[in-house]
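Only one chain is given next, in structure tokens, and it is the form predicted on its own.
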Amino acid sequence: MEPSILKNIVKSRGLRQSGQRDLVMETFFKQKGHISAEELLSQVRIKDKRVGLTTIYRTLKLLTQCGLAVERKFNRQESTFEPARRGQHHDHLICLSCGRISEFENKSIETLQEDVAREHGFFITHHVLELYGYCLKCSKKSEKKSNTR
């Protein structure tokens, strides 16, 4: 993300530019997938010991009001965040057991969700696809504790 971008919207929303939410934006946007406000607070401090966990909330809400951020709970009592892509979607395989996040795309999926909405009169505006189950991996772990049974 441009920092003068983000400059612009902190100065949009008449808040004062800071260093430590300039810090934790460009942390945010560096990020591949999904963090949780805690785990963006570990990666901050190595920075700046000063962030306080009350700056990064602050800052992924507002990241998230103007839509460059993106909140989701996956099932779980903590949310975690990515930046928004404008233009690419993507959908989500969540395994139960060691909470994985898969992201991947789908044309098909996306095409029959656009037949399902056409033929029912339905515009869609957006859309959330969580698919929850188990991952490879822990599928082989469940499979080899019941075989030695």
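Please supply the corresponding structure for the form predicted in complex with the DNA (the preceding block corresponds to the form predicted on its own).
Below you will find a single chain and nothing else.
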């Protein structure tokens, strides 16, 4: 899916195709979840040890600018990136224990957001909705622990 779009963008912007960039992009789109620059680097370095962090950042920036990647900052300092899926907005559940990130979509919430915006004379371009807490697995674990205590 992505490769052709990518090649067009690379061409139309007068950019060059390069081995490193191809590898970074390929690796990025192969994984599905949220990945940090550092994590992507170590994935990429499995195939080519010479790639630098700078190239990772530059490629991710390029992808983000083209709308092919989305940058997010959850809890932490560091950014994570995920492949953009056209027209498919979604929000996130972030487990504070295991760090797992799941996604959800809820049209009713978005409608209510628009209502809020209207009341405030505000025009929404985008939003961030992140639910922090504990996933099923981690809730069960801590339940067990507190029972046997």
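As the structure is a computational prediction, the values presented were derived from the model and not from experiment. Only the largest set of C-alpha atoms that superpose within 1.5 Å between the two forms is called the rigid core. Numbering follows the first chain given and starts at 1.
For Q113, the Cα coordinates differ by 2 angstroms or more between the two forms after the core has been superposed.
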